[in-house]
Amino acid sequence: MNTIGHLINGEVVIEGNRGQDVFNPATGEVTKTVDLASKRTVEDAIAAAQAAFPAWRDTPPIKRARVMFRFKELLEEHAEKIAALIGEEHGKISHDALGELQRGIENVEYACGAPELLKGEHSRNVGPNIDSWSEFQPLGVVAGITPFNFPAMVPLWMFPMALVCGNCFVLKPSERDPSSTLYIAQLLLEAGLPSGVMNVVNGDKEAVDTLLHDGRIQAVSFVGSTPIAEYIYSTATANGKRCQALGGAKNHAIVMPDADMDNAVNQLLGAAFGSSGERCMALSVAVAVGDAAADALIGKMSEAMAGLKVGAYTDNRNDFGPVITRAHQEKVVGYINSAEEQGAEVVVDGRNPQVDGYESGFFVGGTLIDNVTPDMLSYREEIFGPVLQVVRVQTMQQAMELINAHEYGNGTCIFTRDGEAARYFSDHIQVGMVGINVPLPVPVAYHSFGGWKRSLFGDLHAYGPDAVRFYTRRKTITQRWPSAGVREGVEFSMPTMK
């Protein structure tokens, strides 16, 4: 059986004392190992990142650039290839897997950028011959933890961008479906980078623990849940590093009286039920606003969802496919049958979904659950599975103040005709990521991705212009060169422009 390995200083290295196993989630069944890093291992990807640094720091920043170029055309010759892996490993319909793809794509080609994007700012005469600027410094040696729903995108919101800033990287990407992310990164040695300057630890906690008290590792980018956000944040800031901490969502639509009901419903189904709900921009509530929007939305949803297709990742035909794990799997059918319990209606029902050939997977249909209240437990915490539950409301005031209580501020979304009541919303919403008619309000690569409250630890947001914040410091300097023969008196005040 394949055993997938780490990426150390240009080499693939196995330890062979721990591993876990990686399903394809469609079967059940075990495809391969993933070695697990020891704290010595980690310690070696670091140190070789550490020797690569001194040159890359100094290598020009159009350099590095070229090398992301090089690397998009990669990306996008071996396409195919990285979207089959993913499909193997998470169940990811080939198509999502590839839109995936194209999504950290474009934050290649952002950092492509680089010459630009590190320009800095100067000022001549800032005083008599002195002339001032800034410059953009790179950190030094920086690590990334990333989840096992984005195995492709999420990894690529970090390293393409610390590269260019002139950092080198340590990632640590999920353990459940390592082996997309682990040939991106041989891609990139492809492409021209100098071996040692981007590194992948396969691991768990113990590698994760590694990166956050090394000295050595100087910020963490993280994305994942909120209990595991907040204690990389905790203990990264502890030992004295930057850390940015993605964590987790609650994403609610609005639905307004006077929304075009079937788009919102077609625009539901993609953001709800697209790669199993395994999304942290996926939209797991819908706030309908009136019982007459509600049982609109309830009746047309309900008709959609006949027509979803769950299976196989090697087949477009189908609309997403199976969870992650069979643990993943119960838990999603745990919070189903806890809104049940509570008083709620299951309308649709995904809990016992037919998968012709591949009844072993980890499936969990579609599901539509109406007259869902705030107090119960699938309400309240993230359910990650293709799970869509309705929350009814008489006014579009009750349903923001809905929204501005939860703990989580990731993304959410209005569906309306009414310009004045979009711009109040988007205005007033206490969420970090918004959309007007628009589900998924994922920022593109130039922008920067980033909800409020316990959906972020951390300053700044991930990828886009913040990413270059995150990556680098600035420096400031000031300089005069006296004109010959003049000599000027000493003087005690704080200088000040006369």
Ligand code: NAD
Second form
Amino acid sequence: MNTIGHLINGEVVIEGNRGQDVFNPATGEVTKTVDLASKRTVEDAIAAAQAAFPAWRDTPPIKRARVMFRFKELLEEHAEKIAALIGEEHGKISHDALGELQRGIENVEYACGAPELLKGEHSRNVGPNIDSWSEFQPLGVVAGITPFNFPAMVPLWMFPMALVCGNCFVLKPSERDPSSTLYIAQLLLEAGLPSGVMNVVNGDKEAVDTLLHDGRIQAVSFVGSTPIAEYIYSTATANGKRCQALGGAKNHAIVMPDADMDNAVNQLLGAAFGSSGERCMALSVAVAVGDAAADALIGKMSEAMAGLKVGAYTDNRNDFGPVITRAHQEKVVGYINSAEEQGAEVVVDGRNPQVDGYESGFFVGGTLIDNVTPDMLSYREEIFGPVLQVVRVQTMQQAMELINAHEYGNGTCIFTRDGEAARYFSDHIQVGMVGINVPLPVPVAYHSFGGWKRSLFGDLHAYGPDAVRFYTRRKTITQRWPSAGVREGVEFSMPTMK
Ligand code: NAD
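Following the display of the form predicted on its own, present the structure of the form predicted together with the ligand.
Starting with the chain above, the whole complex follows.
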């Protein structure tokens, strides 16, 4: 059986001591094994990155950017292969995998602007014959730890920007679907990146903990579930590292009585069920304002859901695929059961979907639940499955209070035709990414991505302008070149320009 290894100093390495099964979630079969890195192997990766750092740091930004230009072309050239690797291990349909890759490529495009992004800040004559400027210098070796649900896009949020800023990188992808990530890292070498600048270690807690405790790692970017994000943030910062840790979500859409209901239903369908709801920006709760809006939403949504197609990644006519593992399938079904037991109404039931030819796959069909209340377990926790819950409220204020009270604050959206209401909503909602009639307000690559509250631990968001700040350290230089023969007098008070 194919074993997926690590990429260290430009070579694929397999330890062969500990391994974990990798499944095809559509068939339920084990198709590969992923090698789980020991502390020693992770240390080898860190050492390779450390050794590569001096030369890479001194490589002109334009040359670092040129690697990214070539890398972008290779990603486009091999897009179908990458989408197939994602499909085999994650299960997402090819059109969706290509979409995720495209969003990742857009981060590479942004990274191609490194020379402009790293120009720094300059002030002439801050005092007599004195100039001052700030430079943004690389940190050294930085690490990324990524989740299963975007094996291409989320790593691409991190390493292109870290690398063009002059850092070397050690990436620990999800052990559940590691192949596409490893392949993408290999394309970097083909694009001309020197060996050791980018390293990949597959593994579990042992690999992560090694990264968190090793003094050579300067910064850690993490994306995953909230309990692990919190652990990563507290451990990394306690060890003196810079850290950004993006966590889980519970994204609400407010459906106002004046919303274009057909449009809202179409938008919600894709945002709730696309990628089987396994997106941190998935809209998993619709808050309908007024019973008329709620009844219309439930009626039109159930009708539309009759046409949802769930199946294997190979058939592009499918809307979404299986969830990642059998255990996760059981967890999602458990949340649906609990909502029902706690008094909600399962209007469209996806607990036993029929997927011909894939009877052992980890499928959950699209599920719609009405009359969900904030005390229910299925409302409080992230389900991460193709389940849309409807909460009924009477006013927009109540809808906003509900969202603001939730522990997560990743994304949200309002469907309305009322500009004043939309503006009030975006001003006062306690969420990091807000959509106005846009269901998945994932910022484009030249903005930055991040939630509020327990959806993000740390100060800087992912990718975009925040990534330049996260992956560099500011140094401010103040320089005086007095005219020949001029001597400055002694000055004991604080220098000012008064
Ligand atoms: P996860 O937290 O289980 O795993 C993420 C990473 O952490 C993986 O690389 C994993 O190997 C590692 N990990 C897991 N348990 C660990 C432990 N005990 N100690 C150290 N490392 C550990 O997340 P997942 O299931 O792969 O991904 C889904 C989650 O990620 C969801 O909660 C989703 O909302 C979240 N997510 C968030 C964003 C965002 O931008 N906020 C984006 C994508 C996914």
